[in-house]
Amino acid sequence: MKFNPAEKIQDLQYFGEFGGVNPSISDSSTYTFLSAKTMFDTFEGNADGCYLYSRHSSPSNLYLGEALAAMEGTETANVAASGMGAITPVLLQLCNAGDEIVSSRTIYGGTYAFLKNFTPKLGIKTKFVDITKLAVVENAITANTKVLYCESVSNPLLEVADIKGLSVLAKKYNLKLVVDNTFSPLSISPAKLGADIVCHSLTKFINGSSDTVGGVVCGTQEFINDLRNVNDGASMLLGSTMDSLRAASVLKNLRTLHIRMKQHSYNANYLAEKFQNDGLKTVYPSLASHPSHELFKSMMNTEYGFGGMLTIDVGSLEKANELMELMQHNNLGYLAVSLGFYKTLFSAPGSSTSSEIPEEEQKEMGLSDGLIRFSIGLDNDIERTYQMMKTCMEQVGVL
């Protein structure tokens, strides 16, 4: 039977203390022990169903973590308070001085320059690639590399990762490949295509209300008891721990996000459309225009689309950021980085959430000024946006 990450969070069913059809929140630090050995035991790591410490988990961060693990089909899942406070303990994780990363060129602007610019103070260096061209990431692995890393659509240009192709190189290499799927959540399913660890920003698609931060990193369950260790694990260590009032607010919003992708889909594929066939450039996965539209195809969860994300190029960043303007003065949504809220987003990538990759780079991968990064919203008349939208374009000479 197809894997349908939707049916698997549905089929989790959790009672709170007292009965509630909510899990209770755990509103404690520190866990009690009834017996000096239990407590032994747990620091060893040889306790199982013991809590020791909120840093290192609690009853709430892992009724959450259980349900994104059943989202993305591994074994568990960890989870953090941050995108980035998930994806740095991963590789820090994997990777010690004088190891190697292999990564995608195109992808978030903090991941970009903790790999840039933190790594290597560590001695861990990283090759930014082409991940549309296996020839080109293999080229790229060496003996020292131990990780090849990618967003399963890049933010900001949404080029799509042929995960199948990047596992078989992973095996080869024997290399661990991480996928970032925030952009792409129940539409694509990462570790089903061959990924060893997944990680999401919950702060976007998955949370969906723009009002709490947080991460998740999905594994087998000795990854994510290495992240846990009390000794040298990396989560545990740095300490990027999600509040558990967080987590349960993660959770229940989480229950709604296969009826909010489908419908962040549908608004975006029919605005794509409408924008290039009105001439604009348009870069959307649905499109046979965009160059991975057969392999997202290949790979999707075909009835939760093709995603919320979607580009244009007006050209200039001047007629990007008059347009945007007076869209958020038409109340068609927000001038505001992020992604996954209710209403559409909009932003200029190149001078907001990709500004750590220096211009030139910037250049060389195709991240012109005028490229405005759209998350569209959750609008039940989107034939309404659309003709305000395109009044927009019009007034500012885009159309």
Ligand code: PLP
The other form holds:
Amino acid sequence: MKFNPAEKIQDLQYFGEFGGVNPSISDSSTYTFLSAKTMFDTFEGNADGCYLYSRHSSPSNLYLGEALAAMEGTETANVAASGMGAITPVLLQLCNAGDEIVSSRTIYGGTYAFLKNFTPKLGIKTKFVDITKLAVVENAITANTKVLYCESVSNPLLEVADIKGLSVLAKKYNLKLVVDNTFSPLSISPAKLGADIVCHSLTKFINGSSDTVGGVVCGTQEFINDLRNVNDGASMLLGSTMDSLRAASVLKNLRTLHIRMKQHSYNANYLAEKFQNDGLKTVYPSLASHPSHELFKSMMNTEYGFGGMLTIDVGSLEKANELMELMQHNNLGYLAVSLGFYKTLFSAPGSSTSSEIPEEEQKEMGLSDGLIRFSIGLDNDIERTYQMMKTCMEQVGVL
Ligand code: PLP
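Please show me the structure of the same protein in the form predicted together with ligand PLP, now that we have looked at it in the form predicted alone.
Next comes the full complex, and the chain you just saw is listed first.
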């Protein structure tokens, strides 16, 4: 039977401790033990079902983790205080001084900065490559490589990673394939395509209401136990823990993710086709002009579409800024970073979310000044939105 991530979420059944249809929210940082022996066993990781301290785990965080693991089809998951709070411990857990990472060069600016500027301080080196070229990826692998890192759909260029192909390489060289699936929840299920570990910034589509940051690592029980280990677990020791109240609210929002993703995808597809027909340089994976259109199609869970992110290139940063300010003025969305909100969000990544990437490298990877990244909202009447956007584009002279 075909894997359907939203059904996996729906099939979970929770009962609150008083029979509530929502699990009760755990409101404790620490937990009592009836016997000192059980406390010792819990520290050793040998007392299933017991809680120790909420930086380690809490009932609310485990409920959310269970739902996200079901969605990604992994054994289990660990939630974190932010997307970066999920990604950074994963890489630090997998790599020691002297190890190397082969990473896609088009990734979220914060992750890029972590790999480029921070991990070298710990003796961990990263080679940044064009992830769409498997031969280039393979060439970059050395005896010291431990991790292949990519985003399923990259931020902001919307490059698509061949997860199956990368997983074959990972197996061949005994590496872990870590995939950030923030841009394509439900549409792509990386673990089902061979990824070892799947991360998300929950801040984006999954929570969907731009009211919190959050993150998750989905993987095997063994790896998640490693992250939580009291002696050497990077999540436990670095302490990027999600608060229980937030875990409960993200879990509630997760239940509507399938409906929201369908609408985000429908609207983004509608606008992408219109913009392209109008002659704008448009990037969206549903378009036949997208270099990885067929690859995305071959990997996707069809009913959730090609996602809510699209880019257009309006030629210069000045034009991009003028257009974004006018669209915001006309209530078409917000000039803001981040994604996955009910309103459309737009920003120029070269001077915002990817500004950590040096200008020279931005040029090399095709990130131009005039690029606008859109996270398309849940607008009910997308034709009306299109007409209004078109008027703005005509006004600033990009159409
Ligand atoms: N991964 C991707 C693809 C992102 O776009 C972001 C944030 O923009 C992150 C990770 C980091 O997530 P957070 O801001 O929740 O730490």
